[in-house]
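Next comes just one chain, in structure tokens: the form predicted alone.
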Amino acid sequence: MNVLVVDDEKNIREIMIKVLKLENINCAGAENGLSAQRMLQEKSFDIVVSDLKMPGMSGQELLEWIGKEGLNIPVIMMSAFGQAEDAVRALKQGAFDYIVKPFAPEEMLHRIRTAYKSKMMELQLDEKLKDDSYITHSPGMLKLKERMLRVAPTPSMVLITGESGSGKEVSARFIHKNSQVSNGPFISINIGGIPENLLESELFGYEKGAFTGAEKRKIGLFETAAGGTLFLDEIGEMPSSLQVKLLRVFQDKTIRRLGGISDIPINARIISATNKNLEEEVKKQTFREDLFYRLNVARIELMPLRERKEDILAISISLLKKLNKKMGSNIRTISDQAIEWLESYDFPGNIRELENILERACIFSGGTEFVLKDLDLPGNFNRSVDKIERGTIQEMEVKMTKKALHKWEGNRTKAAKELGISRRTILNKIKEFNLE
């Protein structure tokens, strides 16, 4: 880590460069921005610590000039007292935090540490959407990343289930992207949230004077999404007087629209996601068999995000940088604690909630870093998870392997499953551990 330390008073920045060496930092000193501006274009640096007010080129004016060459430096700023105000503007316009002289070294470290950390994070993450939207670290969603990157190519109908806000629109537009058509649009439509005597005319259109109102043509769905996508969410709220004319739509390859006489084919791949059980759907007879059918070709079934939760801080930092922008906030990281305690979260509204919870957070939040209290956390939270346990490695691995073996009541073929780990590897740890 290299970190440039700006402020017009040596024995603070002296003071500062001898505390950051020995905590085995690398840093230089610059007196005043301008020479801080000539530092930062001969040499690249991690983190900017600048003093506020300067003679020559002041703090605030280094952040704007910083921000104008496009530099990814996060720039922490330090304000004497009753500069608060001035210390927030720079917060606004990009700083990464601020800090009130005269502070503590461990503070100043904490604050330098978290930018570097914030900054790796948004390196890595950057890189892997480079070349990809969709992330995850998870391993049975990478297997379903690779089955949804098989099936993009090809004209057939994709089927995604699973429970609501675990992605479902997402896997859609990522299967768009890698399809075919992906020059053309994706049309995204809600079945459930149109009332049924409207979502006739907004799938197929109708010609003018087709009832009462219809005072001119209008193009239903399946034409605007002609040589792109349409993408039918909650297709298991489709009413079944619907359902036989979209049975028709996808055999024929045509539609007629509503007052109209002749038929029009239509071009659009079809993605549809529920998260209903169809199969039980189509045994108490509320969804047709032949529709189903039809409609799962290729299956995509989400993992739910208490199921992948080793993807949860990728998604936190992805859906920051959005939030961000949304609500004009400057949230650049999260502490451990709060990761931790994400992480143990079951997260029954999946995705669609932990975007509501760090959304909360940017309100609440009064610096650049989430903590545990900013989060907001539901009532039954405390409840819904596990108590955190600790000690080491050895101990944790014993206090698992026995957990693993009590719940599936001695069968070591599902608790190594459980734990991710093959028969022979338990066996091992049975052994090892004088768990007979």
Ligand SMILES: Nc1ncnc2c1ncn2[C@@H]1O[C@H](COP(=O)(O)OP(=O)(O)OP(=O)(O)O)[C@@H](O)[C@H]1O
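Positions refer to the first chain, counted from 1. In this text, rigid core is short for the largest set of C-alphas that superpose within 1.5 Å between two forms. Fair warning: this is a prediction, and the values are worked out from it, not measured in the lab. Compared with the form predicted together with the ligand:
- Annotation: Cα of residue 204 displaced by less than 2 Å between the two forms, core superposition.
- Once both forms are overlaid on the rigid core, the distance between the two CA positions of residue 181 between the two forms is under 2 angstroms.
- Relative to the superposed rigid core, residue 155 undergoes a CA displacement smaller than 2 Å between the two forms.
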The other form holds:
Amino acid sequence: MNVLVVDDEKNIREIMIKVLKLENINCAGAENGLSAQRMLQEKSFDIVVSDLKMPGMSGQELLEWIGKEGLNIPVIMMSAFGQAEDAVRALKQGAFDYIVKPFAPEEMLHRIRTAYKSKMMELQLDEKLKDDSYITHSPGMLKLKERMLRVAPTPSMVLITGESGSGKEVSARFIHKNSQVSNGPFISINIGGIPENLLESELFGYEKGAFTGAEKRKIGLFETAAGGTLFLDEIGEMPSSLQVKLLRVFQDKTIRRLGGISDIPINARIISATNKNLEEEVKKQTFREDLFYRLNVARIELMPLRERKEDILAISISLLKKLNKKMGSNIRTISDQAIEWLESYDFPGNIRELENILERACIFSGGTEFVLKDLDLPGNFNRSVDKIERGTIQEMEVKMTKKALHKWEGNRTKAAKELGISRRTILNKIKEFNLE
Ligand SMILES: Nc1ncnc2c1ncn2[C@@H]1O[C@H](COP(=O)(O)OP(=O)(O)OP(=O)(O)O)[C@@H](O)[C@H]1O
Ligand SMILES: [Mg+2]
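Moving from the form predicted alone to the form predicted together with the ligand:
Entire complex below, previous chain first.
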């Protein structure tokens, strides 16, 4: 999630950036409406938190502009005590929410999360969750998504690697949907799930009489996938006898049915996947190096879910929609605490594990909100995100001002410079907070 904080007070911007960072939320600051406009034009943000009263362009004007530009970004207005009327007007003009200063960081976080969830719900309703959409918000995975879109229209072989449950098959389907053969079939075969003696005939097919029991011709998957994609899942499980044959197929771009005499050109896009470390398997000589190089033309390395916590909320929401349908539940939102827990969990089983956790939650939750107690928490988990400091923004401001004054031995000019505020402001703060 990317949040833009617009406030002429540098302190507020910095504290917000700090608080959000502790929660793994990306946050940028703008010191007035104009620079906010510029940033919104350059980069995409999910939420804008803006002060109402600012010199130059006010929060209200910024809100209007966001509406006119058709940017679908929820805006949370911050107003000073006593500006309630203006805040209500802002709500009427389309602000998502408002909060009165000073506020507790947790309160702000809660509003931001609520706005984000509502935006996600809306977006996904809009998109009707097309199966060619690929949900991710993490910078690393967005780069990977770009990469997938770049290789998709080419005929190159793709090798997808990643931990179990990290979305290898979903990625393969995404590439297929964006390829030149998207109208053709997507045929998937799990190499590890088929007994070795059947694998060859599954892949290549056979002619009548090729062996005892071959009573009629059978078309193999290489041919079935013609005009589409053949997804070789768990390629690392390929028995070595077949590895040689596969290598030949990829070199010649033809196959021969068992017992057949003619070479049939393969006319399918090949994508393979594995959760094994094939480089290691090559070293151990359990996987042929030459085959590995054939397969590994375009490599897509999926990140484990614990390294892209930004995705947890978005993927949870999409999974809950799917699960609501499947389980007949009606979960519309997730409590902050439940999200916090999910974001602190390691997910050794990645998205598949997340899906299982949510499925159980659908069974046990009676209402429309998915709360922490619905989670059947798997064993121990470590909280990886620091707890945010309790206290209001004002308390944090006091702390920061004190610290700066202490550091510069009471020199107000230097302390003000460090805090990025004017000397007059720091004098006012010292008076306001009784720091003399
Ligand atoms: N980006 C995503 N958005 C939503 N759901 C996802 C996403 N990626 C994966 N999933 C879901 O997570 C589950 C696991 O995905 P998938 O089967 O593609 O993973 P895998 O890496 O092939 O797993 P395995 O190693 O178990 O075969 C599926 O139910 C899939 O729908
Ligand atoms: Mg899979």
